[in-house]
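Starting off, we have a lone chain in the form predicted alone, written out as structure tokens.
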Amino acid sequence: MPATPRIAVVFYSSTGNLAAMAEAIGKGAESHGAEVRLRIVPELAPPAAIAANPKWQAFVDAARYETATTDDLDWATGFALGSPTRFGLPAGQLKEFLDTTGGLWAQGKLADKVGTAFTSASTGHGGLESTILAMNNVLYHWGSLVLPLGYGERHLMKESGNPYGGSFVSRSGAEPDAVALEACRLQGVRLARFAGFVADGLAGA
């Protein structure tokens, strides 16, 4: 019997973009059979700077994500990350929760599992690709296998285009709109897909 995958969909979020697009992709999963998790990296950010913004202050009073810990990797067969970009990094809260994981990396625990990255910028030059492959730099030394986003869908050959992972520009702060939702869906759908096949894999090998 084909195993079930288990997908984790860790993402930092300030006001609710990044959540937005995590949801879509844990929609994606769960259409193609998998059990989703979706966890929220703890913020860091001064109460200051959140309350300077009212978007912001609403997403972290609205606390609507379980809290990610080591255990929701541990537990997963794959695992989608996301965090605006920083700089064409990925912001720091994302970073600090992944700069935990050394007990899991080290107990290999996290290698052949299967990774995949999306992400939004305020800007279209704003860091969208090199925040990807920042976040997939971690996959590298986890031992997972990296999954981008590709071309393989009508959708995302003609409409959003990235092949790196699901991304928004937010421009003056929009919402995500469709396009990027339904990219993020897509790669859901890949994600357990993929996640499916590497688990079955193992289990008969």
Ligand SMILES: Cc1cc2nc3c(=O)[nH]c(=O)nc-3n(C[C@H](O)[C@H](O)[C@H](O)COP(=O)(O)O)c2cc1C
Given for the second form:
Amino acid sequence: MPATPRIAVVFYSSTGNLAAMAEAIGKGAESHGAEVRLRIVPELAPPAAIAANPKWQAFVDAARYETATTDDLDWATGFALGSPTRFGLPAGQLKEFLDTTGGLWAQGKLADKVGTAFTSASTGHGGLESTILAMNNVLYHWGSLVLPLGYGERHLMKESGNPYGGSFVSRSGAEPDAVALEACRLQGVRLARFAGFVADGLAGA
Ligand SMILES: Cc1cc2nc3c(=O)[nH]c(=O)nc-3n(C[C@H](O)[C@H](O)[C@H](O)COP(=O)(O)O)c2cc1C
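For comparison with the form predicted alone, produce the structure of the form predicted together with the named molecule.
Every chain and every other molecule in the complex is listed next, the one we just looked at coming first.
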């Protein structure tokens, strides 16, 4: 009997866009029968910086998500890493969390799992792909099977159009729209599907 895919959606968000995208990925994975952990990495920005942006402060105050731990990555058979684009790179908060995974990595506990990445930026050429590729670099080091979103579904080909991973262009602070959320949902389905194939294949090997 196929194993239930275990999916950890590990993300950083300051004003909620990545959180909405993470939820869509989680829903997609659940619809494919996965168990899902939706986890935010710790906020590291100084309180004064957060307070200067009411949307950021409101998101922090709402504290809607459990905090990511390395146990979530150990538990998972598939990961989705998400971060807003920050000057063409993932946010330092996500990197700081990823830098705590050395122990698991050294034990080989992150290898042979499926990983994928998603992001949002405020402009279409503002670094969506470079941010996803930077997150994927970590997946290579872990020995993950890097899963692109691709163009395999009509929605991805005709509407959302970023084969690297779920992406949203947040012009003037806009929140993720239905097109971006559907791409993320499809990414979650795809992640659960391939995490299941790989876990089952390894179990039978
Ligand atoms: C410090 C900082 C750097 C950013 N750098 C970029 C960037 O390089 N390119 C871009 O298009 N948007 C950039 N943005 C915009 C965010 O990536 C965008 O607003 C994102 O949707 C926020 O996601 P969140 O609501 O999950 O925090 C930056 C925002 C901040 C605060």
